[in-house]
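First, one chain by itself in structure tokens, the form predicted on its own.
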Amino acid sequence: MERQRKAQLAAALMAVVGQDGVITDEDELRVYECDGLTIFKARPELVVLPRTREQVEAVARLCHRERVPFVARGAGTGLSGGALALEGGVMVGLNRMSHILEVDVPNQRAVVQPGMVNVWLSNKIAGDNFYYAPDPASQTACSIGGNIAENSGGVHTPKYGVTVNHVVGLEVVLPDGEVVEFGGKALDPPGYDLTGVFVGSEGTFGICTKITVRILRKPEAVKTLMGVFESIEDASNTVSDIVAAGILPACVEMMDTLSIQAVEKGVRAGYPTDAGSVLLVELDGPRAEVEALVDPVSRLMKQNKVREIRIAKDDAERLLLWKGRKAAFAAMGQISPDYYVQDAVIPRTKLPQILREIGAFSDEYKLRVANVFHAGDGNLHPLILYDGRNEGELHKAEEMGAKIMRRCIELGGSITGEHGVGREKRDYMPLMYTPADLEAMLKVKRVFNPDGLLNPGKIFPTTKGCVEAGAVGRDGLRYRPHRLEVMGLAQRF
């Protein structure tokens, strides 16, 4: 942006939000240049700060009439890339709009702005015995409007499912600054659930303002279980096992050796560290259906060859097992320098082969991987771990980790179980989906973004230019060419 533009759109959205609403300082906006996926860096050239949906309003109708690209920014916890100014321009950070505007207990209802952190809902509403369910790993840091744009999961998935079961409404401020209301306080409005196509649309539709929430009364009993295992493969068999019987745990996670390594020495949860991975099996509900299912599940660990477990003698101990497990992204700067962080799914009776192949890409290209995973819906995050330091390296990371996206899809699975798309995983669209699919996704993004001006370069692949040695796009950054041709996708574009 040319540097007198620069300073009068800088001089607009401080007459929307004041001078100490709008980031221009080029130190200050380093902090804004990327998002927890630190591969990918576009620094903004402004940063605003609004504090209410009025101030939004008027920075979407000031950034259309001025043909400014913008993006809006949560908590930056994010893991695609998707929040990222890949075309500068403005970013819209939600962080002071972080209010509880709302409390409906008898209707089991809260509203929150996006800026609200994930935890802070629940420790508001703890009082009156209620929860909100969504409960990524970064819940002490990520924001609910972040979590809407991902569609996040988390450790409690496979039961109480994702961000999308549980948001019932939502006030969106659209990319030329109209506001629109989607859903309400009922479960089921009539009307085009338009609710549940906002969610998940990686922040390219609209700007979330306000948001509606479902809240849940706490269960009655909660019994946290550790199986520790000589391998993966009988922890993953245990998974499939506890599944086939027809129980629903709350959450079942697993880690690997590596995983619980680096764990270990970050947050000492008592994960022993000569395991070949520990599974957390969270049982909830009342009482006697919880107790009843301790036996059920542990005999079906015993059938798996666990070596131990351990059952939470109480909340401190229960807590303590899922800081672990939470930490776990965290604490890898514990063993390695750098990692690289995957999300894919898979069908769950296809872990064990997964791992394998896992393990032999990793022999490949002697990168070590710490496996860290939503087991029960199947979601996979390898940690790829490189020096980025070394020559190399990281083009190594990224060529394993294709390799990694290409054979879940084979498998059945799927690009992306709770990180999104973003600027990651655009370019390994076309694995899954057909031009002709894509191109519906477009019409889609066009009814609500027609000028293409919010978060642009995210979701969809880019063009021809991509696969050209060293080529620069659109979002001003290199591409690698060496993505594209392991994933077999260079002749498509």
Contents of the next structure:
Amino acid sequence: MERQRKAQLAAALMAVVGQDGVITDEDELRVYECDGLTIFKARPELVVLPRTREQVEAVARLCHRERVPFVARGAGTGLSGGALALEGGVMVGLNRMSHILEVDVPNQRAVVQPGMVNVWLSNKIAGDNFYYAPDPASQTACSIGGNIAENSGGVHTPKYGVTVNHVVGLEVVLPDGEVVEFGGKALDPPGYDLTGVFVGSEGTFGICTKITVRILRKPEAVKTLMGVFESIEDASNTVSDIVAAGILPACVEMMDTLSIQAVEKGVRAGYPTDAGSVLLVELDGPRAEVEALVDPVSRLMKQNKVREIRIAKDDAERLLLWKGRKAAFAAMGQISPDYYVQDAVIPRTKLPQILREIGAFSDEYKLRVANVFHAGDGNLHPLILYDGRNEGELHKAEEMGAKIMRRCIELGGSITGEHGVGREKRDYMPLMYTPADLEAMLKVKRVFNPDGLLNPGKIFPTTKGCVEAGAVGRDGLRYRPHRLEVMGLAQRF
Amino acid sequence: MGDPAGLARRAQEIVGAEHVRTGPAAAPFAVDGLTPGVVAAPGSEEEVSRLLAAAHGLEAAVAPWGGGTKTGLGNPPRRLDLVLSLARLNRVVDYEPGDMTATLQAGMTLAAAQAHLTQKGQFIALDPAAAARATVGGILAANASGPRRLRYGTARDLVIAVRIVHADGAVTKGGAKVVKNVTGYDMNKLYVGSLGTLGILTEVTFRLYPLPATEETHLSAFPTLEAAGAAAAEILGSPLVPHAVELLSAAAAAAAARAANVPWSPGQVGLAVMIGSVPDAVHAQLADVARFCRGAGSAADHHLRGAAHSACWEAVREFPGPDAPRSLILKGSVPLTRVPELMSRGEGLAGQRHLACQAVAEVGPGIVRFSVDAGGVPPERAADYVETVRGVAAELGGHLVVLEAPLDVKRRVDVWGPVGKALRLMQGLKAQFDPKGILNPGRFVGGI
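So the form predicted on its own is up there; where is the form predicted in complex with its partner chain?
Following is the full complex, with the preceding chain placed first.
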């Protein structure tokens, strides 16, 4: 963007949000150049920080009129490069719209602004014995608007589902500045389920400015069991047996030896560092139900040669058992300068197989892999450890990640369970979807975001068909063959 | 469309003459008085695709047809040339109990699917009416659900993947056969509840649930809806995890009690609470439910198990039942605390208009279903009733949809009611997915 045009745009934005609501300084803008996945960077030319829906509307109208790309950003904790200003332009930071607008406990609903930090809602209603169920690992930092964009999960998804299962209404500013409402406190609004389609659209359909969510009564009882196993197979077989017994835990989380060792170097959660696997199973619900299920779960662990079972006696012990799991990503810094996290999903019964294959890839690429996963829903988080200072290691990590993703698809899975496609995985979309499948998605995008100005360059593979003519692709990006494409690991249409 | 004979010929070529009906044989497939020229039952997804492509070429209007249990839903179609029956697509495609997922062809009935899954102690957690005839594809298209939605949600929560044939015959999939997936847009959400206006579902993958070890029911009689509603509010605000909490108007309660073979005093309203879990937890929770009901002034309390429990819920699920004059059925949605008020005002307004009315409500989700006998009633009066109750639902923070109505009533009301400014987006979606407007034209919101 030319200097003069940028200055004009900044002035116009300041007229909307005030002097202190626009960031133009290059050093300050650097904060906004990436999200939690730092390997991709793209600096916006301006950041605007609206406080009201009316200001978001005015910003959208301005960008639309001036044909400036723009992208919304919550807390910047995303893990797929979803909130990157790939084409420069304006970033709309929603941190100042962080209020809880209404708590309606009798109707089991809350209405919040997009910049509200996920855990604030549960904190606010804890005194009423209510909570907001989706709990991504970043819940103390991530914003609910970002959760809407990514359809965030969390550890309680086996029993309680993901964000979309808890969102019942949205107020949205469309890319042309028009405001629409989908749903509300009452369920089953007539017409297409636009709330359902909007959640998980990764910021490409509009900017939500008001969100109505379900809030749930806290369970009467919670019991957390930790099983220490000699091997990941034994832990994995335990999970299968729990499923076969018709038991539905609130969470089932698993970690392998390397993850355990990293965690113990970091937060010291008390996991035995020589164990092959740690399995965390949490049961919640009415006290009589939880108490009746502890024994069967313990018995199934014993049948699978568990070395040790710890059952948290109180909340403090429970939090200690969870501490290691919650800190697992961060703890990788203890054993590796860098890591690259994957988010593929497989049908749960394929878990032992994919773990063997990941082990083989690890040997082949001579890169260590720590495995942390949501075993209850088949969502893997292999953490590929590398050292970015060594020439080519990041590329090796990416390449190995691509191979893992491809195998997950071949086993009937998905390339991302909760982190989103964003910038990172857009060229892997054809691994999973045919051109016709992608075209159906693009039809929806064209309805919400016909000019493609809002959050360009995300989700969809860059277009190859336009290369020869040197034209700009559908999402405004020039085609450059990716290394993985040259290797035949990913392809575009 | 000007060439019904051409359409019939193409259909016969694609699916075989034995699977095509024309003339009087097509009469049972009429929708709101419009009889299709052709009814065809393809035997594969590929045949569905070829049939739709042919219809698209001829600009023939198509209505997909599962079990025919929801043909009353929607505004009268603008036109109807071809009914596409999914009856022959009725197989289990893929079932892996360890993954707790099952992929079924869209024309399989819910009852057949459940019979298959029950063998492994699992089930599709949807319990709409008419499971023996309703197909999984039809249930999705109509977004049908039942009392257990309190515990398990609706199709939008349970469907993880679909295959769908679009208006021009293109076949796509949405989602994946894993329970957690955010790869690309969640197309499943778009198709659930779209009443066949965006495409025809051919395959559905569900996440499954384990069958509860035990399910039992507490049924209480109350003198007033307010008292029963107060008990329901206590239960829903407590840490109990009921699978269903249903408020029953006097007539509906009497029917449920009769089905469960328990005595019932005329005029008493009912509150039925279903608990499912391991036996100890069921009994502990039922004791708490009984305490809440007595505290709110219940006049009689019944503990239903086994056949009585099943029969009670069958009566609720199949409300108003096969023998009831079911001419006008409405579904109101409001925030849950407003359920008793919507129910009593809806009944009162019916009384003022000399309309016989009964109602049942899923209190947790805030859904009230009214069944009104509009037989012999001037359609203006029935239409006026719909609009008035719709106004009450709006006043209480919700909305109201007509599930079934006589044609002369449908011609006087919009069965869906207003959808606000979002209509522009919905019309845009329809134009993208079905630009020629051949799929169920006119039946959905805003004339879509």
